[in-house]
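Let's start with one chain on its own, the form predicted alone, as structure tokens.
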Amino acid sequence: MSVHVDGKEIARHLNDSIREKVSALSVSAGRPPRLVSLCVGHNEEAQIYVKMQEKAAEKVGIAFERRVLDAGLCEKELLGEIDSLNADTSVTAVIVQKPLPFGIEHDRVVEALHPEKDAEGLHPYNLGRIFRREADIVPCTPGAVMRILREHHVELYGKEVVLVGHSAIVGKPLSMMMLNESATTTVCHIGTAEKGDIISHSRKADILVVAVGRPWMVTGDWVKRGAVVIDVGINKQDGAIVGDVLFPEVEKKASLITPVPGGVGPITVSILMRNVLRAYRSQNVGA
């Protein structure tokens, strides 16, 4: 029987550490760190995530501001708002919520952020630092995956790691983080699927990470016995939240598996808070 990852417990321990460090730095700097969540218009799913951020920030002592802008805002106006936040020394970090209205490019908005205020770790400067093994602020979901593996003492050196999904938010940065740990890393994507090779790659994996957004795509037949399976997917299916992995089948073969919900998700929010702490520490050197 596989070990089920308790994401809430890992997040709780991480939050305890963050809260202690935030408290000490807030005293020396004279104010707490401040995270601004920037929303353009109203999206119900985005607001659920924002509430999670607000709750997590409160737990660790980070001041949180939810700033909602008019849905009719153009990209130039949004970039002007970003410029103002960059110049505001009371703002430690900014997260720009997706989705953005048609005509506004999320990547362009993130690039406009000062790298030190990039709460999600998606600015090209911060992504580039992963290549140099110098990253301090990292993309939140990849950071959560790496935290899970460390917490469960999963050795990466020389292991076969297969990532299903190559998004700029998860798959690409995570692949480099795995390579930095000397894992033998394969990234599967639409081209792999069109050749019909995903399952054959998946079956070789010592560590399988799935981040596609297709409910129950990965079945027990995809998984090598004893593999570690990390399910990053969050999907709505028949009124319930489910992952990309068919949990009841895969748990019978995996040595370690993340449930959905309650696996990667809570830790992802904690990594966001850790990024804010690290940004705050960088901005207050000597405080």
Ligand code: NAP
The other form holds:
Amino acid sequence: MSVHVDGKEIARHLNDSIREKVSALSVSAGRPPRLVSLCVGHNEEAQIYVKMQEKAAEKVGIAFERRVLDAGLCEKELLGEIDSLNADTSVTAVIVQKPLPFGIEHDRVVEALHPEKDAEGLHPYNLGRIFRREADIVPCTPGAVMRILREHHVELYGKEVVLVGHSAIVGKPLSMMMLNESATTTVCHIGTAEKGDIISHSRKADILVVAVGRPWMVTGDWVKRGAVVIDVGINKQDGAIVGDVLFPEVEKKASLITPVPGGVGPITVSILMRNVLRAYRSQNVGA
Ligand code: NAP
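Just the form predicted alone so far, so send over the form predicted in complex with the named molecule.
In what comes next, the whole complex appears, and the chain from above leads the way.
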């Protein structure tokens, strides 16, 4: 029987430590850090995430501001908004919510942010720092996966890590973070699924991380007995939230497994808050 990761509990501990540090820094800097959430137009799903972020910010003592911009905004106008947020010294960090209207590139908007105000750790400068093992502000979901492994004392040195999914926000940065820990890292993706033998890769994994967005794609036969299985997937299936891993089958083989919901998700929001704290720290050196 496997150990189930309690993402809420890990997030609670992390939030406690963030709150302490935010509180101490707020005294020396004279004000709390401030996170601005930028939405263009109204989107129900995005609002759920914004609400979660707002609650997490409240828990750790970060001031949170929701800004909803006109749905008809063009990219140039949004970039102008980013310029003024960059120049506003009362703003610690910014999160640009998805989706953005057609014609506005999320990557270009994030690239326009000052790297020190990049709450999600997706600015090319912050991503590049992972290559140099100098990462401070990190992409939130990869940061959450690494946190889980650390909390559960999962050794990475020399271990076979298989990542399924190579998106710019999860699989790619996570693969570099795993390499930085000297794990033997294999990254699988649609090409592996269509033209390779994806199951032969996943079966070798000591640590298997799945971030695809396909409900229950990973079944028991994908998993080596005793493997650590981290399910990043969040999928809606018949009104319920399910992962990319068929939990009831895989938990019988895994030594450690994340449930969905309640695994990676809650920690991802805490890492967002940790990024704001780190941004605040670097903006207030000596305060
Ligand atoms: P994404 O950008 O759509 O990327 C999915 C990745 O899976 C791509 O690299 C894709 O390859 C690959 N892929 C697609 N079909 C595949 C298959 N049959 N076999 C192997 N690989 C396949 O998605 P994402 O943003 O990374 O998110 C992935 C999942 O994680 C989603 O369910 C999302 O909701 C969830 N998520 C959760 C959190 C959290 O905090 N828990 C955060 C972010 C995302 P190609 O690009 O080559 O097609």
